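A single chain comes next, written as structure tokens; it is the form predicted on its own.
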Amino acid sequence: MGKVDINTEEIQNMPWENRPTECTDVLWRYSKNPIIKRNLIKRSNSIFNSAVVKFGEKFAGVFRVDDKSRSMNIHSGFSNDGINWTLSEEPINFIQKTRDPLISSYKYDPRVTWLEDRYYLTWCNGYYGPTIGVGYTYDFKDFYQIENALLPYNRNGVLFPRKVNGKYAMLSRPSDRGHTPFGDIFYSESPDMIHWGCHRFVMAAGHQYSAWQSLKIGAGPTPIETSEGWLLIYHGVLLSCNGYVYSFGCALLDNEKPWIVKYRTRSYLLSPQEYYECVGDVPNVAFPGAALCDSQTGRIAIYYGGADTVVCIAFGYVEEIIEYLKSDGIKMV
């Protein structure tokens, strides 16, 4: 395979660990994982499937924080390097642009993506059942909330990092008022971030395709945009004798129509073996929710979520990602 372009922002200072040598696998985790242990900050029982961002010379992030009362929520935070975080002791409080106040009862999950002229947030919104709630922010200090995106029930909101023909594009997995035991995902456009239709089906969970992502699949980080097409890196969820197995894959989207699926994953690039994916809150568990890609070295830090208790990194390199996408993966169109 040739040389892959990679249609995103240089990162000079991102995150990295060279491959370990006698390490044969596509991605590889960080020696010091995790990098932010459950209890960063006072208020929280645990910190995970969090989302992260370069900005400006540094990084931003916005983090899942469950707290001692067990409440759901997002809170922001900093970092000089990736990989040394400060988060905000209380959670993100939106300023409503919003027809009327939107009350949630939970936040959970967040992804961030820069677009057009600010980061915008999605995430699990509690509003008469989980849907996908829309905000924005310039600096991660100041949060305005829009409308949901999404009648209930619905999770896994991920942006695109661009208009796809002269329109907003999200990706979502519909789902129910509990813990889901089904799952695909689903495309759907918008002209001003607020009104979404032009749904069209994407991916489906299944045996078919291989156990680990036979129960249900959800888009993980913000699509890469590569000129083999969108780099969707996705978890998918296997129902053991003993629960759910969370592991992560990735997909290769059709650049103008990312409905089409042009491969995916037969086999997980990652899934829970060490003892901070396998032991916490939700055993069993690496859940994919941000990833850093440099456009000149191809280099690839995935951040995940580890067993709903801490957050992690794996590394890689997108062009290697993507050629074993195609030896081992699923040819789909």
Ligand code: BMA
Second form
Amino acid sequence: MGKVDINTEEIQNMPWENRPTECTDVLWRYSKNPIIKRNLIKRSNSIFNSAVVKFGEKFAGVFRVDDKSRSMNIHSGFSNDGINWTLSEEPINFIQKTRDPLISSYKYDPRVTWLEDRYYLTWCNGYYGPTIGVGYTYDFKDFYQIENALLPYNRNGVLFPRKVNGKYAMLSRPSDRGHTPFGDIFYSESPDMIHWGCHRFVMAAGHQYSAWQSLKIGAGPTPIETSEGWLLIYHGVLLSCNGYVYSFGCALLDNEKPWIVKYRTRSYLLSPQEYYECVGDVPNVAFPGAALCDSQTGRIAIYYGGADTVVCIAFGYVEEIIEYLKSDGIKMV
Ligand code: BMA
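One more: the block was the form predicted on its own; return the form predicted in complex with the ligand.
Whole complex next, starting from this chain.
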């Protein structure tokens, strides 16, 4: 395979650690995981499934914080190096730009996407059940909330970082009110970030792909555009006799018709195996929500939640991930 072009920014101060010599996997974990422990701020019971982006020469993010009353909310945070984070003690207080005040009885699993002139946020928003909340910020200080993208029940809403065929584009996962024992990924588009339609099926969960993604799947970080297609990192769930197991893999989507899947992983890229992924409030969860990717070196740092309790990082190279996907993965078209 020739060199893969990556349409992201240059990140000179990428958080990074070289692959340990004994490691033969495509991804490797940061040796000092977890980078954010459950009690980083006073009110937190747990901090996990979070989203980070490059912000000027530094980094910023939106973090899922379940507090000690066990309500789920999202908080802003800043970092100089992508590893050591300072989180706001208070949840994000959105300035509503909606037609009338919009109920958000809980907020969780944020994603953040730089799109045109601002950072957009999507999250699972409690509005008579889970659906996809949307907001934006320019500075991670003032946050604005706009209309929910979709009807309940839906989760794992993730924006593409540019318009596709002249429309804003989103992946999501229709679901139910509870712990959803099913789930496939769909594509929707919008002319204005408010009205979403032209929904298209993208990919399904299923044993025919492999066991780790047999029960349900959901989009993870903002898709990364490459010359081979959009690199989508997604989580997949297996139902074991001891409950759900969350791993993650990846897929390549067509650049201009992202509902067409070119390849998807057969084997997972990372599954819960380390102590901080296996033991916590919800055992056996590795849940990716963001990725930093340096266009120059192809280095990628994937941020994922461990056991619904802490934030972790895994490293890799986009080119190696795509090579692995093409050799070990399932060719879909
Ligand atoms: C999903 C979401 C995630 C969570 C996972 C495992 O339904 O709630 O936030 O990580 O379950 O509990």
